[in-house]
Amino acid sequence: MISYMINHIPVLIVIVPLCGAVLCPAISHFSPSAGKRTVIGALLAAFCMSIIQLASVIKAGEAFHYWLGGWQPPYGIEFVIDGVNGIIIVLVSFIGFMTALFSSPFEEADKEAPFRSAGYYSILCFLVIGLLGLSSTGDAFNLYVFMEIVALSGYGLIAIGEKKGPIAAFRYLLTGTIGASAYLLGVGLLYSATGTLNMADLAIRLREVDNMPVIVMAMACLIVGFGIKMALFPLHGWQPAAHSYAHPAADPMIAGVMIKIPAYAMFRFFFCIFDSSLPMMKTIFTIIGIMAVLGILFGSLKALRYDKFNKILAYSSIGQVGYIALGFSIGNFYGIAGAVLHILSHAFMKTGLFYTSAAFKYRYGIHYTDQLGQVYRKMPVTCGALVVLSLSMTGLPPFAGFFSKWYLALGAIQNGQYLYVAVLIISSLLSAIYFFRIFERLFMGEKTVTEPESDAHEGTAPGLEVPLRMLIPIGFAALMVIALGLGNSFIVNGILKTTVMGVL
């Protein structure tokens, strides 16, 4: 039995929260904390079950794959799994299940709309659903519907937070209508030009088609899609203000996860699907740096000028979302292994940083920066993980932003583009301003908080600044950034070097 259930553990990291999903809206009917409770279970068995997976393909030393139905590709839908999306799995089931046990307090507040929580928890669970199959599918058009699910999802999310979450929701769906046409019509014109969907036969009839027009505009497409589903600027535009708005506990897993798969799955097809000897190649990847460069300037800058937390967080990740795409552009082995890097350190450090604003909000309804006077005082451990994440963000060592950005400059200086290497000094400098300039507010400003007036804080133990079920991700999530700083050589050598040099 136990052996049956490993072999088809790609499949049921999937189903396990699809059926969580499902049940928390019956269960809820009766008791609305086992429903909630039901999905933490299920994201909970979710990442046990992606550390199995992970383990065995690290054992295996190559890639896992699972036909659905047992049909063979190409006709049937694949999933395959190797070290970079095995990874990206377990981190996707992780800072889902952390988020879902995070979330709970917030859910619990609202007494009056006690079957609003069933919502919330089967949406995100919905969106945890749809990035795990997304990094799963080895199927073009199954892909697609793993990003419908989760822009779905992020839609529903963002729509009941704050005031004006539902205009963010809508201009997102806007545009996120546009970067799922533009990708299905891509992968249209990669169809009638190879006549299959399955990447692993993509990649190997696009080597015999000379209709090179035809790829040229699927790239294109595919630029476009991917770049607004992971808000590359200048596709950016519903960026800011879905992150400023969304539901401050599912913030964490929109700002810090959703937009890095569809990173993950432009890896996919300009590494793994298109030859890298076409001669259109070299052209792509300019543009891809040149979209990089300006986004990480863009968002550096523009994280400058305001106070609103959530809008520097916000702006923060558009110029962060620039370096995974700089890795790309880079495209020896030094720039994609800096490019996954920052997919994982930087989806801790977005993640915790967005706990940590949601705990302002849930202790003292802190928005605003100059709000934070010696909030440390009274949150100790939310403002230590606020400042270990902040230099992480930054780029200092020994955390994890210094490695992603120091592999980063590695590839560069192997191609000699030191250009990307001053554009890497310049905004992490940029970084260390705005960063530095909240510790000020926060360590040397005035107090400004006191004691919350209403009982919204009755579930937290007396001694706690936050409910358990808060602090637990907040602190995981700055041990990740440190552990994975301290452990970078193990993922890049240990992990993602066979993978990343087969697709090279």
Second form
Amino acid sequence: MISYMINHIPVLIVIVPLCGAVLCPAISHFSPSAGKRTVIGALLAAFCMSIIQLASVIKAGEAFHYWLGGWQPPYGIEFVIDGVNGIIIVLVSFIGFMTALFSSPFEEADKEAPFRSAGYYSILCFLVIGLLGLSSTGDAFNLYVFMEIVALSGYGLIAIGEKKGPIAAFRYLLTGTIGASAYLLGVGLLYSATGTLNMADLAIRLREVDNMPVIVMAMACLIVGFGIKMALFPLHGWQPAAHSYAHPAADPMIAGVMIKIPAYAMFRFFFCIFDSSLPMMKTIFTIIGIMAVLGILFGSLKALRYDKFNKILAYSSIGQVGYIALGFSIGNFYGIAGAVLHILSHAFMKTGLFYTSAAFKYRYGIHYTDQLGQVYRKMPVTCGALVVLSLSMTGLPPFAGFFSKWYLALGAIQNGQYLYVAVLIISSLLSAIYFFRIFERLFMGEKTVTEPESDAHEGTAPGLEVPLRMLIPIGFAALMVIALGLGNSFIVNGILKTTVMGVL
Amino acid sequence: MTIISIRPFLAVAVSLLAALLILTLGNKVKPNVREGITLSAAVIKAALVFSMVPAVLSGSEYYFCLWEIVDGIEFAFRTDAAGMIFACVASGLWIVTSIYSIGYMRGHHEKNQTGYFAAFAVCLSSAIGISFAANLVTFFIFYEMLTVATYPLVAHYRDDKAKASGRKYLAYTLISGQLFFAAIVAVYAIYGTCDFKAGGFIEPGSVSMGIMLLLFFLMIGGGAVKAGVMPLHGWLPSAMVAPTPVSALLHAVAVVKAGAFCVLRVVCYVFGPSAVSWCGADRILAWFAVTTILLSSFIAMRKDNLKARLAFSTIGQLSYIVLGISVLAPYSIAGAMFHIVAHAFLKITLFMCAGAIFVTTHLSEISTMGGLAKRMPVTCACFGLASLGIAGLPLLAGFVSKFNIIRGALLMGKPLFAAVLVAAALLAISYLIPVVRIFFGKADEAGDCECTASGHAADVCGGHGDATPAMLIPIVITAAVSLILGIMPDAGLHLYDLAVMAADAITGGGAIV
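To complete the pair, please output the form predicted in complex with its partner chain; the form predicted alone was given just before.
Zooming out: every chain and molecule, the one shown earlier first.
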């Protein structure tokens, strides 16, 4: 039985939360708290299974193929788990679980009840499912399906946010649909050239295709599709509004993870499916590199202009996604290792920062950094985590952000792309400006925060700055940033080396 | 011989742990307990560091590797002779500064003391990490930690002036740090190693001269900023807004010495004397140092604020170290390393005196301090002693180091540098001795007016007695040590022997031509 379960883990990781998401509204009808617990429990189960899965993939030393319904590829859908997406699945399910936990104080404090009526937990769970499937799948069309699940649940979570949420959601809906269509078009073109949708099969058959225009067209479509989904400059238009107006409880997931997984999918297409040694790939990578460089500079510069905490974080994400794309465009082992490491570390950093931002909102209703005066006296743990996460964003050692930057810079220098190193440095310094400005306000602001009329927050135990259910995710995010930083070589050497080297 | 031992790591970790304890407990326990944590960590750290001296003196090295910090590079500590010198100075002076800090912060009723002591502990942890780091990446991690941990100390008062100084400090150190980072990555990409090696691991001619110069100056920039080499010194005088123990830390123990030590590591342990002289970087660096020494002395003369004058004196003295290193002679390298020790004790004495004067009398301008010796005889005497030491008078610590640097310069056939050092010693006399003369002179009218005007007439000019024991004892200790080190450079921890050992290892025992 156990071995049977283990064999089916790749699909169970998606199915179990799916059951939770579907059952949640029904159970909530009888007992809201039980509905919530179903989702949290399902996500926890997914997290545990993802760890087992990662361990067995590392132990086996090769990718694990799971055929849905026993249908063999190229006809059936398959899930392919290797070291890289194994660890990304752990990341998604972990942050999904944490975010579900983090949300519950908001639900209890929610007076106007859009939160409950919208089936918040169900939607959040669907978002996680979409991301899990997106990372697991080995089928190009199946990837589209999961992408749409992510997008649809994303629209919902953004729309129930602040007042401008619905507008931001609508904007994302329009842009996101274009992105998804572009992706679909790209896949369609590939299908027309090869007659298959299975990624591994695509990779083999594409080697024999001479019809270069079709492939170039497909690549362009894919870049646009993934570019929109991961908010890569100049396709980022939807992102700042969506990230700053989404529901504060779900924002960490949306901002921290939702834009990273398409980046991983992009890696899969450009390194695992297309032959990265083709001469024209050089041009493609240069184009991605230019987008990345511009995005890094644009995001960092733009973030300087805002006082709204979420806006700063959102624009900084545009820059940070640029880091990931930059790693892919460098294209050697260290570049890719840096990019994957940055997917992981930035997910924790951005999620953690949005957690802290949501905690400020929850406790004091603060949206703007200039209202943060001396808030550290009231919320020491949150602010401590904020400092760690921000220093990591700035790329200072010994936190995770520094090490992904190290690999990116090393890869760039090995390739002779010195401009990229300069861009990384400039971006670090720019982010130092906006994060240290936040520190100044946090620790040295003159206007101190005032306690709000405290009727909304019975959930806070006496002596705690925010409820434990919020404090734990915040603390974990900071700890993970430190752990990922100090332990990065275990990931790079132990997990990424075999997989990525196999691809290159 | 290499001894595998966890001690170097423990020496780094103990104050980091103390910082965590202070941060978590700080506001919940009594100040005495909080300061107890600081002091006990300081004592444990010093004991750990000192216990490694005998083995290092006998030619062994302690080595400890935690794990791979990035692919191919270990997170490792190694206690070579040069690192040992800096670690001994930093950990020994931490005890002294801690005692002094307690006296100063309480005497001055400072706010936010918890954060202050925690940041202090992180600084010291980084300083020991810097001295024991076995490779560039480990070094850089602690170097940046030091940058970040010093920021809250510089901006301690949290007013606009402190914020501006904090920003300035960050601008200088972060930019140079990032360039340092780029150079480290490039060196690793080219040479495939980052491990410090006495005499350097970069072969002359392995890359073109232009690229080597570029790499060298990108790297050295990180050190030069913290060491206050002009024109990169701008942050240092403005960091003076911080409380005086912080200035003592910045200008005597951790930050500027870390900068000088970084210069030493880069010149002697990464590039090595032969590569540096091949690309001509030593001459460029030496001229920067010479200019700094002379200019800073002239600026120091014009400063009336005691701390500002000391700050410019620091800038000059640090460039002695840089000059000593860039002369590349065994004697001058040994002298430069010993100057890390000598200047640390001398300058910390001066700063602690300045702080004691400020807390006791609220005076900060030199012109108002006439006749101060009557009220604070011990403080003023120690100040006078340390001033003479800075000027390089025989029988004081500063003499030993300067004499060696000059001897090295002469042996290398660079009499001009020797002349500059002699001239600078005279200049040092000219800007510090007048201060001492004012202390021991008559109380002038202006000073009294200042006192009355500032509203402290009753408890300042009318007050009696020297500084509190918590401030006075550290001052006397450091002054005494600078005297002892001047008479017997090898007393106690054999720091002079260590300096000679390190210089021998770097140059292979002979002068480089």
